[in-house]
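The chain below stands alone and is given as structure tokens, in the form predicted on its own.
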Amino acid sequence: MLSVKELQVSVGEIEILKGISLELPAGETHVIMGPNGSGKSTLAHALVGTPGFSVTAGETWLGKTELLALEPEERANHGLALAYQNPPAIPGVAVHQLLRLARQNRDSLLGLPQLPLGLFLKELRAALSLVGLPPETIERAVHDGMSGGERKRLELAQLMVLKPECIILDEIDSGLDVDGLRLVGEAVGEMRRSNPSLCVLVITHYDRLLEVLPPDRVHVLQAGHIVRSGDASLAREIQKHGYR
């Protein structure tokens, strides 16, 4: 489903990553893990096209579309969806508006028809109670006054709205508890369960999110190159020895 191949990218004069290559299928979850620095959200970034990061060299694909030569919300209606790490409020803009806005353009490129508006609030309710947000959060401004904990539950809400075909989970688990660890399992199961060719890459420093998100591999970003990969056992051995 996503394939990136011998990607370089740069943020001014300086480059970041060195030519990384990754092959991620669909319905499957891929872990990337490393140092600070090492330019984990920076790949995540140039996959979803965020100005200021420039690839010099290199493809990166979602199925068959080639992600380099659009623009971001051309990735994101294609399917590409990716849930910051720090994710940005909108003042002045409801959150029920900037989903209805997105969820049309979408089912628009995919020739879908347009979900009548009754139950697009009743879809977008229920993955906000599944994240355990109240149904009154619709009404708020995107992410605007909100906690951490609650602008990454919104994030989660927002993909089970938006339906992608493969999302990218930038330390998603950071500032938050327990509670809020099993509910970013439970979202993301109830992605897969209505789309099971769901891809999930997930950018994480710690292995304890991976006890509600098994991955299928996990790989290790150094200095810009992937320097290992292996299975979930690799992310037990790197929290009790280190990247060393």
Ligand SMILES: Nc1ncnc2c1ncn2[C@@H]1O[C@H](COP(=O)(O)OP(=O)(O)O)[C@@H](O)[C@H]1O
Given for the second form:
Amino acid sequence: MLSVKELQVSVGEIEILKGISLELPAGETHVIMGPNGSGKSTLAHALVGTPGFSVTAGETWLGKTELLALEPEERANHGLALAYQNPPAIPGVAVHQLLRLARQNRDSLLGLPQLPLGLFLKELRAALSLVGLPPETIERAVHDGMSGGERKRLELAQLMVLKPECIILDEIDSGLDVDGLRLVGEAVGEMRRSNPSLCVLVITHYDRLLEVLPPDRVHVLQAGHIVRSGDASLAREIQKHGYR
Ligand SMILES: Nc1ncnc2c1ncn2[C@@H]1O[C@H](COP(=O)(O)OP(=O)(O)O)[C@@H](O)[C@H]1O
Ligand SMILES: [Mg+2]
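Output the structure of the form predicted together with this ligand; the preceding block shows the form predicted on its own.
Entire complex below, previous chain first.
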């Protein structure tokens, strides 16, 4: 499970998160909603260890591992994966190169045998197909020249081949059409089938995403604090009445 305790995060001199606590048990889906600028992406970045987001207090645990002491790639190897709100392009690095390396690192940390290249490519193509991307995508540079929707689909396919324990989806629905949205539900469902203890943290503004990813809990983040938590009905209430 993912456990966040009294987390405080600053960007530069400004404190953005002012003491966030969150318990996301294995196998559950939790949602973070909140107005623009409330700190949702900051929380995602602090968890995965993006440089520039300094944690000034608190703890974050993934199972028995305290994440804050670890480098971003070590956190990924321990099974934490983020689908970025604005995935950066990596010109010159092909999708299959990046993911093969990431998967090899993760498998060796877990003491698993290295997946032969042929089997890895088969998994990658299956993941791409599930998110509606053509097989040629494996040769393309990561996110380079891709539309917003294609980037979101590729983010999702990347998560699938990394076999994570915990995924954070930061506004995965932005830029996706209705078919894309449905595929998010199917891809996460597929990840859950292969790993029933997967925890899923969904950041979104819209309850239409929650129709394909039914949440166990919904948390509302406002000005760096979690101000309300509830079940799925809280998301519907916010959709109807706004955050105030
Ligand atoms: N790299 C950054 N440099 C300066 N300010 C930032 C940076 N990242 C986020 N912020 C500020 O932190 C606050 C929270 O941003 P963010 O976490 O992106 O909000 P959300 O994802 O909820 O819309 C905003 O006021 C934003 O301007
Ligand atoms: Mg954001």
